[in-house]
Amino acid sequence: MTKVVVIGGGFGGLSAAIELANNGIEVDLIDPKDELGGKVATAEDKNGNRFDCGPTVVTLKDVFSNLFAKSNENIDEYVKFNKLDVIARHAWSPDEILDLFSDKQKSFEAVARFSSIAEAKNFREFSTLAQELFSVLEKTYMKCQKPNMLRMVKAIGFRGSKFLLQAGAFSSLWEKLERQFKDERLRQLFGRYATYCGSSPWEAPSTLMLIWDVEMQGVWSVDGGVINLARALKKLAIKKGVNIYKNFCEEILSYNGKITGVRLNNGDHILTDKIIFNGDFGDLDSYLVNHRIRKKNPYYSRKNRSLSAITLMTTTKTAGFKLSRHNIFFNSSYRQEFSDIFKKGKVPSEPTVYICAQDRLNDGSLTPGKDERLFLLINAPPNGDFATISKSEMETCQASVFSLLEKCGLKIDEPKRELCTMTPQTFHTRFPGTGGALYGRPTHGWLSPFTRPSSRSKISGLYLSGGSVHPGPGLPMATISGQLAAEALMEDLGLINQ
């Protein structure tokens, strides 16, 4: 029987292991952490309050449902999902608040009230184009092992090419938004989707507008936090026969330029000629001790990293602004935020602030008198391997964050503002080789989606999955990447047709 080693128990590694096990392949999955899930994780403050401190929502739920269905299992028996009516609440001031909904008509009416009928019509056109883009690119890009621009254009035909041109395929996302909306606030809102790929809206391709359609298809919270989805995948993997080793992989072994196995931190060796590496691509070199193999692997430079983050977690009481589960607070100097990060390499002086109010129910309600867990995130430069945020810089950052929240009408109980903090340095420690970058390479330039590493590495027998490789970051994309890696491996074994 063929044995495959999967290094890393993130969503890509788990989905790859499940796909392989479903096809009768023996799988050993190696991950040193107590909890699998990769960047899906929890943190605990000194009072024992637990927070989702990675991804806080699930989109494209069918990606996960189908993975369970292929295993003859029902995901709803493992995890309870709650579809959110309000996708997110957006605020610029106490009088400038816009909710977007999974219901397109409700969003249209909300935009009309917030801005104007003309802008609502522009929004409807934008939504239709985003929907068409997703339809065109789902199979020809997202679920394709190694997408190629020419092959993709041939596959989508005239109609699909027309939609790419309408989306301004060779323009930046911000350029498209300037043509689409007169209201600067709407440009800010939809420009935010570039950050979901760790990128700047001034440099990211306009095709990222399809993320809006992904959200319109549904945004779900998970009972007990997104970590419970990771636990469900682990449970399914074990049920399908995957062997899970709580070890650290110290070296990918090779002989004469070919993969031969792995060496674990306890001295054990697992022999195999097929490995799926589900870690950040920038960290792969540290596993390839054999220089004859290492030189084949390109690496990320410091200038080619996606966004990192500073996160703040607190349990407190709030007043004034009514929080939804997901909230985004915008500053006026939006361009400056990305200039600070990508050009100056510093924490933005006036950041946009995301808050996940983790105890808010689907309707935004909260048990009266109850303290609530707040997870706050701002974008930051990916310099955690060579820079440290000083105490004074962190105090300035926090002051800027809470000043914006107060300007928008959100009051947070001051005595209970005890913050559990994570920084680019924290993320670099958790994910070595990244500098704290959370999304692999940034998606900058219209060709960048085609330059991500694909399922097959340049080394025979070594396959890749995870958010830093094709099709990109985010839970659904990382899960698809694992399935693509498993598919490529099985093709090379002759188990399925190419």
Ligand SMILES: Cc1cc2nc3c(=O)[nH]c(=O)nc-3n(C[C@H](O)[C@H](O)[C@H](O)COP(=O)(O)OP(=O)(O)OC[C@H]3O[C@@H](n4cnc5c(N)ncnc54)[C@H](O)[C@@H]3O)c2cc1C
Contents of the next structure:
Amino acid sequence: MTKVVVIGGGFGGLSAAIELANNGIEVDLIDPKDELGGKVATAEDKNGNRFDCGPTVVTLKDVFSNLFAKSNENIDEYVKFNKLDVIARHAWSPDEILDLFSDKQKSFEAVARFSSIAEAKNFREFSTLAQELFSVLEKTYMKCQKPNMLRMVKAIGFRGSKFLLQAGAFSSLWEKLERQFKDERLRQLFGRYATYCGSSPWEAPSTLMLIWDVEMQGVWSVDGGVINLARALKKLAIKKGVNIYKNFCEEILSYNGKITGVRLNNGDHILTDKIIFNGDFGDLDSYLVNHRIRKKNPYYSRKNRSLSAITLMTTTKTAGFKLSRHNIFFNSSYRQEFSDIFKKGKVPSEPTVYICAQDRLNDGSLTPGKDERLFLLINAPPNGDFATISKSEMETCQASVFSLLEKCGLKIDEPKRELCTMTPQTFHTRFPGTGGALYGRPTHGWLSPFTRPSSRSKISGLYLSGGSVHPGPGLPMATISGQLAAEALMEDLGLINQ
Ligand SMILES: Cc1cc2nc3c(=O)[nH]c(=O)nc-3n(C[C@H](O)[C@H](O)[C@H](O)COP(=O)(O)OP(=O)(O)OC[C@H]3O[C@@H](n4cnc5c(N)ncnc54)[C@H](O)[C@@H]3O)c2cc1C
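Given the form predicted alone above, what does the protein look like in the form predicted in complex with the named molecule?
Complete assembly follows, chain above in first position.
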């Protein structure tokens, strides 16, 4: 019987392991962390309150439900999702607040009130474009093992290709938004979707507008936090017979240029000729100790990294601004933010601030009188392996964050006393070889979605999954990547047809 070793228990590793186990393959999954889920994790603030400290926005629920259904299980028996009415609340000042909804008509009316009827019409056109783009790219790109421009054009045909040209597929997201909206604030709002792939709206391709459609299809909260989705995946993996080892893989072993197994931090060896690597692709080199396989791995420039983040967590009281579950506070100098990060490698002086109000219910309500858990995130440069943020830089950064919130009317009761902070350095320690970059390589340039590593590495027997490989970052995409890696591996074993 074939044994496969999966290195890493992020969503890409877990989904690969489940898919393989469903097909009768013996799987050993290795991850040193106490909880599986990788970037999906919790942290504790100084008062002992636990937070989701990784992903908070759950989209494309079907990707997870389908994985359970393929395993003859019902996801609802493992974890409870709640679809949010308000996708996100966006604020520029106390008088400039825009909610977007999963209900298209409600969003249309909100944009009309916030901006103008003309912009609401532009918004409707943009939403339709995003929707069509998603349906064109879902099968031909996202769920395809190694998408290639020519094959994709063939699959979508003349009409599809014409549509991609009309959608401005060769321009940057920002260029597209400049043509679409007159209102700078709407450009900012939709440009921010580039950051979901750790990228700058000025460099990301306009095709990333499809993320708006992904959100329109639904944003969910998970009872007990996103960590419960990771726990559900782990439970499913165990039920399907996956063996889980709490170890770190120190080396991918090889002989004569062929994979032969892994060496763990406790000295144990597991022999296998099939491995799925779920760590960051930028870190793969460090496990390929033998130069005969190492030289087959393509050179990976550590300069080409996606965004990192600074996150702040606090349990506190708020006033002056009614928070929804997901809230975004915008500054006026949006372009400067990306120039600070990608060109100057510094923490932005005027960052956009995302707040997940983790105790808010679907209608935005909160148990009266209770303190609430807030998770704040700003974008930061991915240089956690060679730069440190000094105490004074952090103080300046926090002052800038809280002054923006106050400008928008949100008062946070004595936050500094209780802050629990993560920086690019923290993320680099948690995800080695990344510098704290959270999304693999940035999606910069219209060709970049086609240049991500795909399921099959250049080394025979070594497969790749996770947010740093195709189809890209985010929980649903990492989950799809795991399934694609399992599929490629089973094809090579002759268990399924190519
Ligand atoms: C702060 C933050 C906010 C985010 N927000 C969102 C969001 O709202 N919505 C969304 O969809 N996505 C979000 N993301 C992105 C999303 O979390 C990731 O794209 C996704 O979780 C990546 O999954 P992965 O499969 O690549 O594995 P990862 O989560 O990267 O996990 C990889 C695992 O591999 C293990 N590993 C690595 N090397 C080894 C080794 N040598 N031996 C053993 N184990 C190893 C690690 O311990 C880790 O557990 C966010 C990420 C962060 C950090």
